[in-house]
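What follows is one chain in structure tokens, specifically the form predicted on its own.
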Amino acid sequence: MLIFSVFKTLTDQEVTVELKNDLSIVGTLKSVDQFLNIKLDNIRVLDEDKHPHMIAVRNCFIRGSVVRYVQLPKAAVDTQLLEDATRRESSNAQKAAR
């Protein structure tokens, strides 16, 4: 659940979520759950001409299974901490397999 933990630390940060239907939404991450369902506030659509019906929407809930990518702010991600956690998780998985 490493990715879930990373997303939990990014609440109240601005993220860009690209959906599998090519809709890209920028908004403030308010919550995320273990299924990687995402709640965004203060959203805007990157291509308003292609998705004019989304202009009036201000917040949304996105089901995790429809997400293609999530772009995170570079300053908000501690890469050293993420690398260490990945090593620990991998090491624990190898020990459990023995």
Second form
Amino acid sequence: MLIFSVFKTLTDQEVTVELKNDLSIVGTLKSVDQFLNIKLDNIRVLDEDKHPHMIAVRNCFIRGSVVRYVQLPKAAVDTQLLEDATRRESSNAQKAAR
Amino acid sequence: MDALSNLAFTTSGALIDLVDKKVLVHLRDGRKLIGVLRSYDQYANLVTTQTLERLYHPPTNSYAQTERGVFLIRGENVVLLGEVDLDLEDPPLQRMTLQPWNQIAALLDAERTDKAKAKKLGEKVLFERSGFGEEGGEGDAY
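Okay, that one was the form predicted on its own. Can I see the form predicted in complex with the partner chain too?
Time for the whole complex; same chain goes first.
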């Protein structure tokens, strides 16, 4: 759930999504859901010559299960906050297990 | 919390705008389907009508297409669902030549076979020289 929350704070940021079929797409993050399916707007494919079918597509929905990486803008991620949140979540999980 | 307040961050919220629009569906096996999105669910299972399947062969700057009709696509096979911008759809196709389906299909088939052979050979060499195992035969199909 933590990563889902992080992605929610990143809406309207420009991200690069690399898929497992090596297609890389740059676009504005519009929405994300519980499966980390991603919706991008104003997309651009990095190797357009190899993927001519993508020229006519301006916004797209990417299934979370086929994503390999998402590159985020450095300025948009507060790593300190993320570390703290991760520790809090893991200690909560440990408490719940007891 | 109101059940609808978080709608923008659900699968349904993301896909509802695309219903009755012309979409391009990219499948895990590399197929590209162009059709009108009629229905979907939370797994991204999709129903498209008036579906075309298109093959692209960038090296020869050519493409082929065939009519497929109605599709029910199981969500796990979906890589990407894109809304086709009707103004931008035709120019790229006009720059390419339309070829008969069988011709492009044979070209792509041959390329796929060559690629698989090269991969197999590479894996064999890696195995014999360094003991690396095979990838499990999944390859591009992930």
